[in-house]
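Below you'll find only one chain, the form predicted alone, shown as structure tokens.
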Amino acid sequence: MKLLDILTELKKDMKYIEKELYKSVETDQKLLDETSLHLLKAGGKRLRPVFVLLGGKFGTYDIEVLKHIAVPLELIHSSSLVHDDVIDNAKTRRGQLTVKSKWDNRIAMYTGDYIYARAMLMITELPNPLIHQTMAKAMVQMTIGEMEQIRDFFNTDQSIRNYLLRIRRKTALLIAISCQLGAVAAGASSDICRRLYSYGYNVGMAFQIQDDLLDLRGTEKQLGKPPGSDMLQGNITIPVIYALQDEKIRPDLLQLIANIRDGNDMGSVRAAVGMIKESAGMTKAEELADRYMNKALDALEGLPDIKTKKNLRDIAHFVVKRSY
């Protein structure tokens, strides 16, 4: 099952947001134009402006106020992940060269930060001061969350709740202001904004614990990105976490994430992801991703019962079974 094959009747618009999205980075700067396309036109499920899209079906629809909120949503992931590919040392995403190989850190650096003064200034077009605290707040727990992520690269003993606390700051935010704002700017109810909130976050959830998961089963084709990538980059993540409560695995889990550590050891790499994915930390973080999928069910309930609610369980769904 697809995202799109779920959407099929937001193709039009999701059309018309794509162009928005080129459109929003233009500049006469030949380098950083070029920069700020290289990643947008990579694709992704831009899973963040379809939220928006929905969101907007529970009050009075309006491409032309709802691509205000969805445009900056996208540009502001975007220029998170070509910050991200700086601190990860990341090579690949998406199946292409990252913006920090294939011109350098600076490029990579002053792009991501174009990109999200480009966001900031889309959003000015919508006077609602709720819109721009809410995306301010979800910006900041955002920063919080890359620096949490870098204090905690390599660290094995970190806990459950910490892992937690960061994919929440740093994409579970996100997602549940997706549902929530694109529904704000539509007119809903505070009660159905509340609702997408907490739908979002918890979808946001159970999406991040997914991608922890695909990296380790997924294959290089799917990822755009070899296995154990996370590992790599020091980034320990909740099916790691999960296989280290094991004592009869955890010292040599341990030695192979030391190999990584000191030596980015590919060898290493692919040992520990042989070894989490024969462990019990996969079956406990997949429960764990279904209980997020659960609680984003229930905040659906509550919900006016059109076809936009049916989509949304659908792609609640989706989260936690996709292969990519």
Given for the second form:
2 protein chains.
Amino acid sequence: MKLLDILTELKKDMKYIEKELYKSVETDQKLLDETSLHLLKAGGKRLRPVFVLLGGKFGTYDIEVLKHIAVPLELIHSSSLVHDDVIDNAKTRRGQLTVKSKWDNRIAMYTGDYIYARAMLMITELPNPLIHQTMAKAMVQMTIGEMEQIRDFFNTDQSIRNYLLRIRRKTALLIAISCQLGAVAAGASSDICRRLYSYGYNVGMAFQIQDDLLDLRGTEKQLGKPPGSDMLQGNITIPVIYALQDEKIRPDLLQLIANIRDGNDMGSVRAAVGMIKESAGMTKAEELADRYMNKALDALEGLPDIKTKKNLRDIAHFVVKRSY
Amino acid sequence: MKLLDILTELKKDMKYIEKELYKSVETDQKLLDETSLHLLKAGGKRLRPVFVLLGGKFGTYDIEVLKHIAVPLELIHSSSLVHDDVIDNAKTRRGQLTVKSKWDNRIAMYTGDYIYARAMLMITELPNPLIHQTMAKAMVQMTIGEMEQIRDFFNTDQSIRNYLLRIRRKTALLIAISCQLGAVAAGASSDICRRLYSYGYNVGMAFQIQDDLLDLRGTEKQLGKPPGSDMLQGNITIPVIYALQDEKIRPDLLQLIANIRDGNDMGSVRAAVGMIKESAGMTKAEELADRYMNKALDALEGLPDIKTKKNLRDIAHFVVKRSY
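Can I get the form predicted in complex with another copy of the chain as well, since the one above is the form predicted alone?
Starting with the chain above, the whole complex follows.
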């Protein structure tokens, strides 16, 4: 199941957003034009624009206004990915060559900077300074989260709290403001905006936990990259943290992680992935994702009973059930 | 002579801006706190904040408002430097270790991203969406300029026009908006803001040409890095372009540049620097910087006769005479 299958009425507008996304990075500078489009055309779920448009349904829905939020949020997300690929030394993403491997690290870094600036330019075309500020705040938190991720690479002693704070910054806040700012730009009440923020935050947490589970459970074809990529780069995710709590497998798992750290050894990655998949770590992480999904559903309770409410419910379920 | 020696009345406010600059990047994330402060405390001329404050003198001068422009502009500049250091593989800047060499490239990249986001956050605290937009526009141009610089590395066939467009984007626009936005935030008339923009643009062009001359002419002690660093990284600047126009030295200079490209050979860098310094390229570049300085002085003509006008004149002269 694809995301837009549960959102048929958004298809037309999402097609328009897709075009606007490409248009937003157009430039005479040929190399930047090429690298930016390469990155954007590699696809993605466009989760953030979808949330912006759905948030907009709770007020005066105007795609010409909402695009100024939907496009920048997807750009910020893409910009962070192209920089992540430099850090992770990633060859492919979504089955396509990354900018850093098709071109080089320098070009990937500047492509990210450019897309980031384009995002700010497009959002600042809306005459609402509070929207600009909310966006900038989320960006500060996101960049802190990225540095935390580097700091925590291969740290097998990190706490669950540590992990949750990191994914909150890295993922959940941007999804939270996607839901919120769509509604803000559409002039919805502050109560509605607040509930949508809370929904988005909790869906974002569930989404990232599910992403971390998929990295262990998915196939190379589904993921567009080899399973266990998180482990390979040293990113210790929640199923791993839970698995490490089991004293029976902890020593062996620690040894495998040390091997990975010392030699980028795919054999150890496969062994570690196998060990974690057989541990209680997977189920515990699924339960945690479910808890966040339920909090997201709770946040929807006070919202007006429009069809969008059902859409948001469906997405929350989709997020924890998806296989891509 | 130091910049603030000609601006004694700004000393107190610039000290305050310096403190606010450090405060603006404060975070509980220890690594980011450390890398950001390392970068900012390495110093710099603080040219952009100075221009913001001087621009503010043409309206209602309020340091509490102006800091929301002065600090972000210095942050954007610093953020671009830390990313440049990754690209240039620079070991030192202003005589201090760069973030990329004290830590690593990944940390430098995320430090730049973080500082960039902090800049946006601080400027968006001003409730004037047009200021946000002007800033974002300049950032788009700056990132395009950075990519152009990579594209043009070791391109010995580039035109003067090409060079001018690149430094316009890389340097002059940010200085132009420093002058302009200080006045905008202080509520100066649009005519004053326009003149200040034009002054800043032309001073910025002169400044960058002078910077490119200093890279050839300065000593390692003055520059905080070895002379000829631009050549070493492949950055073909205006004195080089002029020198290449001289058919008598062109073949030898082309050969030296090819050697540098192929082997990062400091001997060839020294020989090329020597050859350019003896060519007419230096004088021609100085004349070009003077022409921009004169345009900057012209732009001041219509401004009210306050003391700041003299300060701006002095800075324009300083920019083309400085030795650091």
